[in-house]
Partner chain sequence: MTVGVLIEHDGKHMKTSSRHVITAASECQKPIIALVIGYQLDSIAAEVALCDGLDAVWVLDHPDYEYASAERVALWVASLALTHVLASANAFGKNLIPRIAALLNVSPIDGVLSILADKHYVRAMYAGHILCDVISDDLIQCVTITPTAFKSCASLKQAVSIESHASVDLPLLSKRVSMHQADSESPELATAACVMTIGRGVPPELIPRIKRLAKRYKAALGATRAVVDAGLLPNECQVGQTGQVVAPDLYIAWGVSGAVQHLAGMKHSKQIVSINKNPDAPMNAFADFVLEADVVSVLSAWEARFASLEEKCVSQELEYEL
Amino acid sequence: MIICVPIKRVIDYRVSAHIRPDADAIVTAGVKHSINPFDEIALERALQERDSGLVKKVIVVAVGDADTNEILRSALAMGADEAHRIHASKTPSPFLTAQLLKLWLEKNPCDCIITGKQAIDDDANQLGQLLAGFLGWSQAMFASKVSFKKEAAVEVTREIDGGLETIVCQMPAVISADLRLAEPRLASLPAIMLAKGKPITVTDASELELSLTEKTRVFNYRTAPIRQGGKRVANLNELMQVLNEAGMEA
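May I have the structure of the chain above on its own, in the form predicted alone?
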């Protein structure tokens, strides 16, 4: 079995993001980037299956420009067998990314896809569902536990609002990783050095014959308002008065 893990380059979660003065974009120049943490969890889970002998190969694929090679080499250092990049001048929306991956997977088939449940930059939580829909595959989102069965099926425990739900999906399937699915390993220094010399296969987005015209547009960015402190009231009448003064009539 071959597992494909789509990964995304995002601003490192330990870095505070800042908005450009024109409010048109987030400052990215000179800012540390890394693999999206949920994608890193997905990669770890795939590597665990490879290490157990059930999976033959784990491949990673990312969409982006040459800077994206940085996270692909990090994935190779963790233990991925192959790294691929679909070249695009900038990272497209989840909708276009899913379409690109679908076309790419038609030429690079796999048996299962494990990806992060969402990217920490846009928090869209769309890629896994869209990709499963485009491929016509089974899907299991928000997985906290995954168990591959010999009868070409996978049992997945999902984290839902009401607690945990266990489902069985027929393969091929798209699985999205939740926070508790795995603890990513740390790459050793020798593995990091070896990863620098490993090949990264690049496919230009134009070769997939898909227009990268976005269907959505972000007009501006703004910071979240500062949360105001609470206020004690003596009774219900005073509470109603405070709410009315704040324009929240009961």
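Show the form predicted together with the partner chain, please, because up to now only the form predicted alone has appeared in this conversation.
Shown next is a single chain and nothing more.
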């Protein structure tokens, strides 16, 4: 069995994002980037399965320009068997990414896809579902537990609004990783050094014969209004007054 893990290069979660003066984009040049944390969780879960022997190979794939190689190398250092990049001059929307991946997967087949439930830049939470729809595969989103069964099926516990739900999906399946699916390993220094020399296969988006025209236009980026708070109340009595004025009653 082969697991494919699509990963995305995003601004590192410790860095705050800034808007370009023309308000048409986020400043990315010279900003520290890393693997989207949810994709890292997905990769860890796939690697665990490979290490336990059920999965033959874990391949990672990312869409983007040459800078994207750095996250593919991080994934190789964590233990991914193969790294692939679909070349695009800028990171496309989840919709285009899913279309590109679908076409790419026709030439690079796999049995299961595990990816992060959302990217921490656009917070879209769409790629896994889109990909499952394009491929016509079963889907198990927001997974907190995954166990592969012998009979071409996978049991997934999903984090849903009111609790948890466990479903069994026929393979091939698309799974999206929630926070608690796995704890990503740290790559060792020798593994990081070794990963620098490993090959990254590059496919140009044009080879996939897809027009890279977006169907949505995103603009007028602005900082969300910041709340002005911090008014101190002296004691519980004063707090109770506030609560009463807010209409809160036991």
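Note that the structure is predicted; figures quoted are calculated from it, not measured. Positions refer to the first chain, counted from 1. Note that the rigid core is defined as the largest set of C-alphas that superpose within 1.5 Å between two forms.
A movement of the C-alpha atom of R14 falling short of 2 angstroms is seen between these two forms when the two forms are aligned on their rigid core.
Core-aligned Cα shift between these two forms at V233: this is 12.3 Å.
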